[in-house]
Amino acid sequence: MASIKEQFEIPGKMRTWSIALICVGLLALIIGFATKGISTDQHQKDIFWGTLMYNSIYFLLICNGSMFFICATTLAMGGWQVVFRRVPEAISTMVPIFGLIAFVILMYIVFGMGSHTHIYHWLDKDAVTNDEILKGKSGFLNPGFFLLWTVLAIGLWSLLGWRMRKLSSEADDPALANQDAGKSFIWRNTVTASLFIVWFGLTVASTVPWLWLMSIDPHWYSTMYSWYTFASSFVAGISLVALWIIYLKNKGYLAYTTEEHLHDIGKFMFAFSIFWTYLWFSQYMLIWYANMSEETVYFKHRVEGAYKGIFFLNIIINFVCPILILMKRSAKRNYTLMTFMAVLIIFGHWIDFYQMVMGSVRPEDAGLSWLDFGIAFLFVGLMIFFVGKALAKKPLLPVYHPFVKESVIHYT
């Protein structure tokens, strides 16, 4: 094995397009503060916030997907991933850098635009005082609480991440080989999974969703939308893996990950897209059949007004291309193929994200701009950068891990 190439050096051209893509979003950032973050224009400002809001939540979740795919396979003693560990690996160590980056914005919206902003209407406490819906759910939707679940989530996330990630160090350790270690190393990885696990199920699949995005829409909800928000940020997450699997594999990295690996990496992205479109359809479809005003006034102005084309392209982007072209096996061990459908599924779902917040800060108006484009390369322009010094810095394989066997025999 040490005769395999699996340490990343970061190429030249890699280094020049991330500082290229991040230059470029912090121009599109200043001229969007510029023109519209300090506007007089209400309308304009919270565009801008709204922007920057959306591509922060998006990218966050999907970063912080990678690590819950790697604690549900640790849960499920699922050794397939040992190969390609380090990948999804890197990629959540992007939760503390844009969970900062989202708080910070987070707490701009709630605390320094206070009851301004046409962002999140329960910060207006008049409102909420002459609103029976309102005053009903300030227990949850108020700064303090806002605050407070907001830093529980992220530190939480970054807390636990590091520590998986600390202890998969442990697998470069000859040490491990010997049967008692990896016992002991397999249980606190086991143990830590779990309380990432716990908490992902607090946060992203409950709490998070309501406080962060729903909340927008306050006199509306869903009891999908959580769940809804999840399929979108872990299949996009799951993607986001993929591509860059395929990235090593074409410099000639990751020898022991095979098409068998990209296989199942495949499988959840086919399966995710799919979960995705039931809870697309099942949250929709309830909603249109009972016809109730207080719960279509979320979908009114996205079916009938601005937002038409946008949301019905989600269906096509999100899940017919998935269906149509990730069905068959060959598909999935293609790598053109491969790549090219995990770039549309993180655009897709991008676009998925942007309707969701958009779609409520400026029902009357949509369109992508350029200030989404350039917020977008930005963030992605600091995940190739961080991502991979992130790779540099240990070796791609974990050779001593104790299920690395089972990862390299590994037949799907």
The other form holds:
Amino acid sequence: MASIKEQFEIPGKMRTWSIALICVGLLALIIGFATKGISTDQHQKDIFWGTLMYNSIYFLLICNGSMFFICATTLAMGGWQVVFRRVPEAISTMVPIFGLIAFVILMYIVFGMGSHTHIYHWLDKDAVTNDEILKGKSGFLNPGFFLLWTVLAIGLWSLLGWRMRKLSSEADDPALANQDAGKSFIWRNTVTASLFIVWFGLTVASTVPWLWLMSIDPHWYSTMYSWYTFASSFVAGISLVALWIIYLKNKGYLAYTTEEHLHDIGKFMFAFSIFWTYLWFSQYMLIWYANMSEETVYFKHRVEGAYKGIFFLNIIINFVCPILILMKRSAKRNYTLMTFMAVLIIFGHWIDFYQMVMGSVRPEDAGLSWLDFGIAFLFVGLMIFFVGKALAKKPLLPVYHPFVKESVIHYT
Amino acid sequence: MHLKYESQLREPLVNGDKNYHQVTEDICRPIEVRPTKLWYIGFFISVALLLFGVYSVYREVTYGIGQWNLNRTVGWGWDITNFVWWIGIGHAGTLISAILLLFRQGWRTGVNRAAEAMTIFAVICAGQFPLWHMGRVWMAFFVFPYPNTRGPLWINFNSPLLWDVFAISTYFTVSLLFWYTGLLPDFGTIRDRAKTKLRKKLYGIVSFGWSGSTKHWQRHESLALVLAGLSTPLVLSVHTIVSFDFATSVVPGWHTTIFPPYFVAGAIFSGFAMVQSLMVILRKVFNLQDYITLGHIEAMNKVIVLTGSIVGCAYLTELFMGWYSQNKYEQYAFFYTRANLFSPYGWSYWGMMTCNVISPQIFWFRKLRRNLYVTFFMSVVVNIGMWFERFVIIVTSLFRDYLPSSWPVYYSPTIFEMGFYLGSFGLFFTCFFLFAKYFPVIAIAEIKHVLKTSGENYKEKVGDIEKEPVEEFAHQYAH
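Since the structure above is the form predicted alone, I would like to see how the form predicted together with the partner chain looks, so please show that one next.
Now the complete complex, all chains and molecules, led by this one.
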């Protein structure tokens, strides 16, 4: 019997592409920094740092979505995902890297930019003293807490994610074939996964989006905001997993991952696109229905002003396309179509993050420029480079995982 | 051929040395013997409660809404609280049958039938409250949109209350169809086993002439998938629209964007709690411990701790936003009337927090998830908590209206308001007792479907497969 390819070797082409993307990104970063980043015009400066901010947060959250996927399936005792589990694991190694980048950018905005930035208006001490509402919020919106919570959030995601990946390495060891060892393995996975999920709930599903993103509009609030952010980043995260799986399949790896598994990932992409739309609609409709100016202010310029095009594009890409295209069974089992949809969804939610951040940083004018794409290329390049490395570190199949055989015969 | 295999680390879904015939015997037995004394006692208590409910409603229809203690600002009280509570309970069945089917959760087969039945009865109970709350119930048909002779008086399509009419009736219809089509093969089985002519005739009629042919099975399976697809958005839509009843209003404590998903999570939470209450008793009384195993109970307790925590996250989000908004009205609603233990209704908020958020956390521990007494106790606690939640939302927001002159009014129900609620329990349990007597409480055909993969004795037979190396295994069985 021919042995299967389960040790990933980074193809030269992939390395070249990732380095090329990083170079293009760095070029954009340098030009952006020189022309906008250190500009005396506060508006240009805000655009530059705002662009860095939404990109870093977006890519951090979608990579963290991979770890969420692993932990959620672990807690649900899922078996079907084991044959490709190493892929989301590799993607989740980006959390410390993107976390560090996001941390540096956020800290510069909070501590380095001074109080005149339009990104976080609550940093402006004069404004806070003269504004009852901002003054009232200062217990939450202050640099000290921002620093503390950001460190804790990124730190614990990274730590618990690292712990999950470390546990996963045990599945390469024949000692795990023993039933008792398998039981203990599942148990230890469950404990760490539940810690991760709880911390995820306390950060991504609540505090972190308020602190990092919603506070860009410091007067505005919506209880749905964090769950919405979670849905947006998770559906893009699962699409990223799909994309990597398809890439590896095309290179001849992941022999046991079949269209059955792809089909189920497609279902996730489909279902969470609808779920995102559900949250989008609920938030929008309730604010529209009540028609109170302190709430509608968020949507006013997004629906009617400069962001009108992007606002509708967001719904078309992230709702209309997935529901129409991914509805069919055959679409979810088609590698080409799934590749297209995964790219589209990742792009679509990048647009969503763009309008969430830039729609508030620069409400008066919109438009994706070379800077937005350049910075995105930088993150994509880094992601390809490091995820490739992480994939090459371990065998792609956790051979002794107790559920691996269920996954091999999985059919949907 | 598809290999019937699952990991030995998974608990069997069917315990004991079972074969297809034994499964049929075990599940049909309660239907084919005379009911026990306990059944009669329970049934008559339920009917008595139902009659008290009927009397309470009779009072309300005859003398008017004044029979209840609703007042100028608290225009919704126990009635709408009970409505939302029952609707919430009516979520678990369809979640189990549809969403867990899509997630391929094998354990659903042990509990789906009874949970779906419970769903249908709960929705029937829920429907009573807005219906009789109309006062002039003979005008109830006014809610339907049709060209009428009342001048240009159409229903208000902008009102979430009207959306409720459509959402709930659609949900009810689809749930009923789902449940009933699932029952057809089992009715066929009971008919074939019938010893008397009458019994054969009656079960023959309700089984729609089910013959068990391949054609029937094929259509049955495709229909199940279509209905599962339809029900999945319905599970979410019903409580979403119920939440719109509140969230569209500009009332502090009601108008909050997280309401739709948080109501859905809460509904599943309470629905599972009710399923637990019923299952813990049912498995014992009907001797079905081999089919509704501790593993099933544990799985449902996991759903309870998950949804309880989601609901907790939503409560804390609301509370935080109440403060963060720096909106005086929101702050008053959340910090003066709700989270303040010494405000007139503070007890209800803290009752809700204790029952729904704090107490379910004990289910992080495996031992407690598998303890039947703890499970039963917690299932009751959760449903009390979820009743409090709706009471908190409705009454605490309404009794402190924008008009301070109406403030001193404290709302508490009359005996007939309570009677109506008790009557809905009567209705629910009367239906459930009849169901348990005349219907197979576990889906016989579906248990047979998982038996060879997850039955204890079958799992033992494929134990050796665990030892095969993956590559060899894949070569032999992968497709």
